[in-house]
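A single chain comes next, written as structure tokens; it is the form predicted on its own.
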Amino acid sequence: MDKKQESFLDLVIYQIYPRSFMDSNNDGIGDIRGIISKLDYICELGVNAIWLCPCYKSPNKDNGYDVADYREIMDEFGTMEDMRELIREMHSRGMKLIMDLVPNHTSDQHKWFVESKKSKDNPYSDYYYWFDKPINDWRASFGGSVWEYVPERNQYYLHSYTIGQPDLNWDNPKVVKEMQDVVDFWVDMGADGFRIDVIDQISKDFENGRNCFGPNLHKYINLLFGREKTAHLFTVGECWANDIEEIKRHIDADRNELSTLFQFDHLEAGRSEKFTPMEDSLCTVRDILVKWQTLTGQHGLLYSLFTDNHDNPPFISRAGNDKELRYESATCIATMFYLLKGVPFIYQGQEFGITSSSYDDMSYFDDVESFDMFNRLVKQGYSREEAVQKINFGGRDNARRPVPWSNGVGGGFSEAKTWIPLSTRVNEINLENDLASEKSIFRFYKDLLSLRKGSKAFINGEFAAVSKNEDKYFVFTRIFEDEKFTVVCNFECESDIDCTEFGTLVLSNYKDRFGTEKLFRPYEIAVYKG
């Protein structure tokens, strides 16, 4: 790992979904000024960077991932002056801003597409993929064919997601230059990095039937982030790569491409597919983490540490016990991830234990993916009630409901009707209740991140697994020079673990653990130094 990548190990990144974070003007929609009002709260947690989901001007056919103007802020979120103030306030607190870049597609309302669809001989004609007829039978991620007919051109355009999200043609050098200019615009505004949406799709592999990992993928990434102006940025790609050689091609420091990738293998825990639960165990998650800690360590690569994001239901509701052992599960999962080597990412509300909701009707949902899946399930023969239960389990709306800050009106998020209904557990699970509880998940997160920040072993130290595959717990060490920590994370059942040689207890989520007691209760953790 080179020095620049090592410097990123100090980051703790908090992901914000602006529409659902905090509403400052009581219109039921989160906004930039709402984020500004919570910066001190985020700092108190121990965070020093924010990944901001798309806030660009958009018609919201896919909640901001359909960009109509990369250089303007969505009307509901505020103004460019609000954005400048957010950046100033963040930087004054020593916090970095990671913008969400959406380079694979735009909105069909973007100027480029509005012009492109007019004719075959205008300056924007080749900004998108146009064909006289569909050239394959690819299915769009949110349902139907990827091909949509436009009478003005008597041609079809490619859209990997909704009809309103046409894919950009990166094989056109003008598109590459446009996206370089977008990146440079936000760097000049003060952005410190980017999370890049579906980065693996900006080069298509039509020959082999894939809309991703095309022949020019790494060339285009380098053209974006291998330049002198962008070389200092922290960049993390959303990329469905689970092969170490492909990952190296993206993030090896010598290639001047990305800082790190999100590796998604562990997110499959607790489900046979996205909308179907499956009996599983944190043992599966442990084994995946050990695999990638080992591989990235061997190759000197920067690893991203995350459990939750805007595209997945809360991890605790799939891989833990989100009922009577919610505190224990949440703190155990946090410990087994955030004391590993890499860059921690925390999704809004995760730090006080938000869980999935349970609604009985599709009127409580908003996401285009949820409605597409619901319709497909009903067509497959599921009853409407069964289909709704599957959406409750796997739908992205679980992660996008407004953050419940208090027991007040609208969960302290807004006094107006919220753009999407609040969580079904809002009166039970909110920050105010958590802080008033003897078992506060937020306070545990603060202690955990403080421990991580204060130790070279957790930032730069080597990782080694102590537990074996057959164990029902996870024990690992982090060692840097003469400093050593041993981390014990027990899972669903009670376990006997010999801790007598681990050293002095420095952190636990059970208040009555005083040292090296052998019996570990469900989801009990202990961190030892020495």
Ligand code: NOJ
Contents of the next structure:
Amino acid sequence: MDKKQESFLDLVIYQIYPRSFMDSNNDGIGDIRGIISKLDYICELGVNAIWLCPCYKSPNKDNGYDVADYREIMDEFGTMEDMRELIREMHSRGMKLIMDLVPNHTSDQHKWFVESKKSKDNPYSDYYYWFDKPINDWRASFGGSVWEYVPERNQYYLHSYTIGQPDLNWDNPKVVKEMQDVVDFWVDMGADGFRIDVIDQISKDFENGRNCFGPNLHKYINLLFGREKTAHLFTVGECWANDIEEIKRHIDADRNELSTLFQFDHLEAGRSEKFTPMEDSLCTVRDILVKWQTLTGQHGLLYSLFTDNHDNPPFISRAGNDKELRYESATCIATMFYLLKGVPFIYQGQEFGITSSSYDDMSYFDDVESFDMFNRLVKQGYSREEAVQKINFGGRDNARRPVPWSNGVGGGFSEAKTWIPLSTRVNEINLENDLASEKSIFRFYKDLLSLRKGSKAFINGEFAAVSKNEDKYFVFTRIFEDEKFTVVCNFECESDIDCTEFGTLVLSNYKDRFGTEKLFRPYEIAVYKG
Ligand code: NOJ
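Having seen the form predicted on its own, please provide the structure of the form predicted in complex with the named molecule.
Let's see the whole complex now, leading with the same chain.
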């Protein structure tokens, strides 16, 4: 790993979905001032960077991933002045800001598109993909065809997501320049990095029937981030690549493209879609983690460590036991990810164990993806009740319900009616209850991150798996020079694990573990130094 990438191993990044994080003005929608009010809390956790999901002006067809102006803040979230204050407050606490860049598409209300659709001969006419007829039968991610007819041009435009999200035509050099200017604008504002939305789609491979990994992809990434002005940035691209050669083409240090990727092998875990539970989930996930820790280690690549985000329900509800063993499984999963080598990402509320909700009617949902999935399931023959259960399991709204801070009105998020209903478990699971409990997930996260931060072995050390594929637990070591840790994470059943050689116990999640006792209970973890 080169020096620049190595320097990012110190980062611990907290992801904020602003709409649902904290409402400062009681309109039921989270906002920038709400984020400012929680910065000390985020710092206390041991985080030193924030990835802010899109907060640009947007009509919210896809909650901000449809940008109408990259240089303005969404009305409900505040003003550019609030944004400047947020950046000042973050930097004064030594925290970095990672902005969410959405370069593949804009909103249909963005000036570029409003102009582009007017005629075939205006300065913006080639900013998007226009064809006289649909050139394929691709399905848009949230339903329907990717092609939409516009009478003014008597043509169709491409939208990989909602109709309100036309895909930008990166083969037009003016688009590349526009997006470079957007990046530079935010670098000048103080951004320290970017998370890049569906980076793999900015070059289309029409010939091979894919809206991603086109022939100019790397040229465009390089034009965005391989410049002097952007060389210092931390960049993480959302990318659906699960092939090491493909991944190297994005993040090999000498290519001047990205620092790391979000790849989703461990969340897909062999399933074709996320609405179906995984089988033997943590064992499958462990094997995938071992594979990628080994490969990224061999190739000197920076790996991203994450379980949750705004597109996936809380991982503890999908792969752990979010009822009787919520504390145990939340802390076990955190240990098995965040003591690996790479950059940890924590999604808002994950640090105190938020779970999925359980609603029985689609009126409690908001997300376009969930409605599309619900309609498809009903068409496939599922009853409405069964379909809602699947949405409860896999829907993105589970990750987007307001963060429950307290037992107060609106979970302490807002006194107004919230933009989306609160979690069904808000009275049981909130930060106030977590901190009052002897088994606080927040406190465990704090201890875990401080252990990680305090040792070169966890930051820079080599990873090696000790457990085997057939084991029902995960044991691995992290070694740097003469420092060695052994991490034991048992899964849902009891296991006998011989720890006698592992050294001194430095972290556990069962308070009656004193050392190297052999019996590991469900989701029990132990970290040894020796
Ligand atoms: C990925 C984002 O994470 C998701 O929320 C969004 O809907 C799509 N990209 C489209 O921008």
